[in-house]
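The chain below stands alone and is given as structure tokens, in the form predicted alone.
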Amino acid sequence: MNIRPRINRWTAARRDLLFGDSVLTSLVQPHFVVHGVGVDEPIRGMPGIHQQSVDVLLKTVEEDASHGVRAVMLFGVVDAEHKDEHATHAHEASSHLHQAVLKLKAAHGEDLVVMTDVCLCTATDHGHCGLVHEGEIVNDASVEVLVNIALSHAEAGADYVCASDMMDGRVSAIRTAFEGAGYTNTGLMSYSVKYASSFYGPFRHAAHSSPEFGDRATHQMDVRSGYAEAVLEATMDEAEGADIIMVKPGLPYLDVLRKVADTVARPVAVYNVSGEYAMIMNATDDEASRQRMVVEVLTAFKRAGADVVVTYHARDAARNGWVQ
């Protein structure tokens, strides 16, 4: 089976995230996980967001959960000495990302939705989202590696693996692999409509994922493309077995988000990306003004059709009681 509707109903936390009528329960807080102990390093350009080792991450997630943030998205930050052209470290079970999944699920069980990023860019020495052959990003060989990464995350206990690479056919390949390996309750979020945006800069610094050469224009969507391509990408991934359809970035593409939400039957997520976050955080030091901005942005995402909002504002919104 390539479509299993029960996946999104598997736990109460998943149901609250996807089907709840609260803005708070729809929020997902991203985290950048690094190797080491006691690491809590602020990220340049993203006030309030840190790179954290697993021990610190566990405490942060515990505190966030106590305020109602019950979903996280984990990005593994790979040290340069562990990077190679095949992104080998990305599917090693001993990595800090895998250990973070294991320990978070051990601590929170079904009360926390743990999502993991599935891509090659953080673990390749060239920084691209796929394997590179003779200067070109190759699709099918990249999908094979993505499948291995997704399987390793499922084995660690992730609720959802999040394919952010934009390679053709990876949703079908991951779903088929999950079926074959018996991971029939592991969800798949597809970054179906992901643009080659200028708003990713702070994230690439945080994740150490900037490409060493060229750009990502051959696989991420052109910012000039119309609704037809967005709908094509979203409906293809839905048919291939994606449990959640992602639109990224958020603010410049509210119209696309609305179009996708009106087209697909699966839940729709939006990523309020690092550049969007930085604009608000650097716009004012006045908390009341910042609160109004954040609430306005989150309201816009929900109005445009987002069931799930991945945002770096989740922590502040929850801890300060900005949303309910």
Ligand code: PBG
Contents of the next structure:
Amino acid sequence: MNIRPRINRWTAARRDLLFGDSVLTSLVQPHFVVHGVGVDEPIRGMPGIHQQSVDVLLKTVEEDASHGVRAVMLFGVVDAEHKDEHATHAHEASSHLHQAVLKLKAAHGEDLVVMTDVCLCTATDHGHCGLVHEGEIVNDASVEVLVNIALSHAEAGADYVCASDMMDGRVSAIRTAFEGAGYTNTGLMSYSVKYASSFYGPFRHAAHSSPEFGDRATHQMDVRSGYAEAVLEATMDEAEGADIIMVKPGLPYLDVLRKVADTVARPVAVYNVSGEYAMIMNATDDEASRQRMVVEVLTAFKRAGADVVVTYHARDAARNGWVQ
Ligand code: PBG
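For comparison with the form predicted alone, would you give the structure of this protein in the form predicted together with the ligand?
Whole complex next, starting from this chain.
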């Protein structure tokens, strides 16, 4: 089986996230998890968003959850000394990212949807999303590493592993590996329609994942590509067994989001990325103006067909009661 519709129904928190009729339950808060204890480091360009060690993260998620944010997306930030050309640290069960998943699930169980980023870029010494052979980002060998990362996150207890790498064939490879290993209720969210966007700058700083050379143009989608390419990527991932299909970034691609939402039968997510967040945070210091902008943006995502909205604004929107 490569499609198990029950995965999206497995817990009440998953059902609320995907099928609930409120904006609040559709939000996912991203987090940058770092090694150490007591670390709570503000991120340049992303006011209000911090790199946090597991102990601090647990408190933040607890507080967010009390305001109704019941889904998180975790990015493991890897120290320079742990990076290598094989992205080994990304699938080490002892890593702080894996500890974060374990502890969040132990604390919140089925009341929290824990999503994990599956990519190589935070753990490779060259910062690319795949393995590099003779200056090129290779596909199939990278997929093998992605499968190992996904398996390790499933083992830690993630609700959804989220493949953000854009290698070909990784959805079916991860799904097949999950079936083989008995992870039959672990979900897979695919960054299916992910553009080689210039809006990821603050994130790459936060995640220490900027490429040391070259760019991501050979795997992420060309911003000039049309609907056919978006539909191709989305329908391939749907057929390969993705439980959630994502479009990323959000605001410059609302038309693509609508197209994908009208095309696939699976829930659709949108990622309101770091550069989009920075634009709004830099636009004004006036709280009321910011509230109106955030609510307008979230409303646009829902109107364009997003079931799930991954956004750094989730915390503010929930804590201040901007959305219900
Ligand atoms: C990892 C990844 C990126 C983002 C999410 N996962 C960066 C990239 O592709 O370079 C960007 C998220 C954001 O900008 O908020 N591949």
